[in-house]
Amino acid sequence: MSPTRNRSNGIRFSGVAILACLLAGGLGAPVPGAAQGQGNDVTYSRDIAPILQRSCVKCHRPNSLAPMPLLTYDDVRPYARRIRERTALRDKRGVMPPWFIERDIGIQHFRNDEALSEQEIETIAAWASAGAPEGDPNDLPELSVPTSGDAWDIGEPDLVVDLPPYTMEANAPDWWGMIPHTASGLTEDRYVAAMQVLEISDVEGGAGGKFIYHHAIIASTDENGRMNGNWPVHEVGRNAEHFDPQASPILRAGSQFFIPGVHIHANEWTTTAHLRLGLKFHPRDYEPTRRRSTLTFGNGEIDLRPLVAGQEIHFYQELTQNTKLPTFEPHMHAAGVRMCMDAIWAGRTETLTCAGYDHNWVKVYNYDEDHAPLLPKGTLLHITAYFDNTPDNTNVVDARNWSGLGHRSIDNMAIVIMPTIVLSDEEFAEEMATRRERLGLAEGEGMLGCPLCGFIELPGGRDR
């Protein structure tokens, strides 16, 4: 997780609430009500707060991870400048909601999207320099997400397990090892569709900020503890994990999770916490289709010059197989900024994804079926990562170091995680004609990320 300074211990998270909380900035500053005209129509009850439900509450309600709650208008009117402020960030580090994929370039489908639309900042931009007014409140839509319990991005998990928990001292060094297995209590096999990880913290107001887990490797054994299940890998900020609905992992009965290897880092206050897994499952007569696997890769020469912006490092990666690429999930460390995503075939290439990066919500953006990657063998993959060691990226300690590759926080680190499905050459094909057929691509009419999507008669003879 990315730290910042602090009066206290020079170091601490800056996570969920951390940046919640610099939304406060505005309390007790009124908005400025002289700016009327195309904001004079938009009230609070009947544009702002339907945006606020769908994106801001899972997180802005009693006893989660945000400091404050914004169900209400008294919540959310103090607030108004720097909601404005946060949103109108869009791809940028600071950005709320905390979702980091650039509009202008690249595939723009993604099945977990969490992103504002245009015409969602705009409005909440016109409301607050309108003096933020509340508008009638019987224009306020139903109350649609809950005001208390677990915030659940899947729904309501079919399984929830309780990993045990950890005491970290206030202002400790980071620690990492291993945290025991703890029985899925789950009596048949069952194949898991989502998964997400909750941290459950013992400190007040608001876990977000007082993070103690930087990531979490989870795994599963048998009952006799021989490994039968690799799980996401857990970070700080991380939103769910959607499978891919053609390979989906399977859960055996009798299972029990572990984390084989966690790295725990000290806020300033002494905190016990462990984490919460929720999984949601196929139905029983659920069989997936495709061969699941995992492409991680990256550069371990980080060499990031101190008080330098715009600093870049490459990688790259040749698929051996043809590959659907379901997800894509960036992994820096503080010094990170962007990172972007090339496919290299015959001689022509194409950005897939760029992304924004804020190591407080290291984020994996689950692809739409019908626009995730479908790349031949033979494609190299290219990924630049940015970084920025300067102070004005808030997320570096101090900028008058040097930096490189390590596994502490204050380190950096350039990789992507991708779980893949290797396809056959008739698969692929198969894949590329279920596509075309749902989506009217004409003969020769090719797609971004799927670049033999055009051909009737793929290169070699073979047919699709």
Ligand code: HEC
The other form holds:
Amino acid sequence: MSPTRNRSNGIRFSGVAILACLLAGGLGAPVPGAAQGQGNDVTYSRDIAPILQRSCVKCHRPNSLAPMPLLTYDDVRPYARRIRERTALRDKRGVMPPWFIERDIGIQHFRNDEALSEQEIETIAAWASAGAPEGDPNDLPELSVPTSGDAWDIGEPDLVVDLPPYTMEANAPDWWGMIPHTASGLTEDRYVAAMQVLEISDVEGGAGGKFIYHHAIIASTDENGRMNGNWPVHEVGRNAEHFDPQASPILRAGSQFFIPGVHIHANEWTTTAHLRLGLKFHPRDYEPTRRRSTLTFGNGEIDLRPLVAGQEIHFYQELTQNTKLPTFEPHMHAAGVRMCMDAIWAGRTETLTCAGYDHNWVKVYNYDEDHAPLLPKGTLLHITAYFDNTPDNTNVVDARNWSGLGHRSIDNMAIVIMPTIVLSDEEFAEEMATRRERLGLAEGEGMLGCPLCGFIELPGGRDR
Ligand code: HEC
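The form predicted together with the ligand is what I need now, so please give it after the form predicted on its own.
Complete assembly follows, chain above in first position.
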């Protein structure tokens, strides 16, 4: 189900990929004629529909979150130019599909990658510039996705839990509180491979008024009410979380979910909405091999001048243990437009990841297992948060205001929410040896995000 581009099973439309390659005259080359608007060969039926079906209709279909369906040529045709514009934004606020990792810097391998490839973006541009031709309807791919309703990116969940609803009056002030306990119904302990949270709202139609949850800190307790798990923080537009297979969390039999801290904000309509949790389990014989931990950190003060773009906030965190970082999850508010994470170790600075930011889509990026940063203790993480407090940033309500730190979306934050895997020296060496083997790294060959990958001897003298 998940539209992963980097794994072979994710490329369900390989014929199209090959075709796009042929059109592009080889990998990386621009589509001939695309820029000049002569992409006569590109048609909706053969080239565009497969891209939209894989990457867009999970939201762009009736009764889901997007404002218009993109299921048929008649649906799509009026939007051809806007589709070209939005997909061409690449990693910037507003891009479709919403996925903001910058491609020209940092680690490029993610397990939950939703971005279009460069070739797909150029194919769409060529098609729209050529007048959005339909082509031969016989070329249409068979519609292999549901055509209505909200979608699970994690596949059909093994467990679905509906938390109690909250009703927010139209235009009321923000509300902070608790959402009470709900039984999970689970009768045995299970390890969770992936989790997704949907906001189910009684407001019909697309976003921009449908949703009221700013964030929800999801927790679970055992039968006696003792806390037994912390789960990903749900936020506006957040995608599914795929836990690191080495250290996935456990949900205990008899657990109850609740939200100790929820922040809800009003829209124009009185809205009743609740969160629906979907969990995908590992097979019963799964055992984690590493320890999960968290390292959420952020800035202490924000001081944004009115009507100024390109404002930066910097903050730092030292890793006191050898650490694998399975995810990058920037958290900012309306004025935030970008965040970068650098690793500084032994006098060397590497940029691990830069991502655009759009407060309508608070995204989590799950690194591919073999490319997740693997950092020695003593590494200093350096985060740069970028803000645009001008009318160009349409998420900002009134850019004439000074803006500082605070909880409301119109105030600001700069945080990274970071589950980690903490490694002993021996485990760290094992991880690097495994990676060298799997990626075929030569002796002495480092890699981005793993400064020691080419160098460390295994304890016990295992020959590498
Ligand atoms: C995760 C859900 C989601 C996915 C995936 C998604 N969209 Fe969207 N899209 C939305 C929502 C919600 C909006 C309305 C908010 C906005 O404009 O940003 C939107 C808006 C748009 C708009 C602007 C519509 C207008 O009225 O101007 C276009 C064009 C668009 N999407 C195209 C696409 C295309 C093409 C894809 C796939 C390549 C895609 N979207 C994938 C949810 C999604």
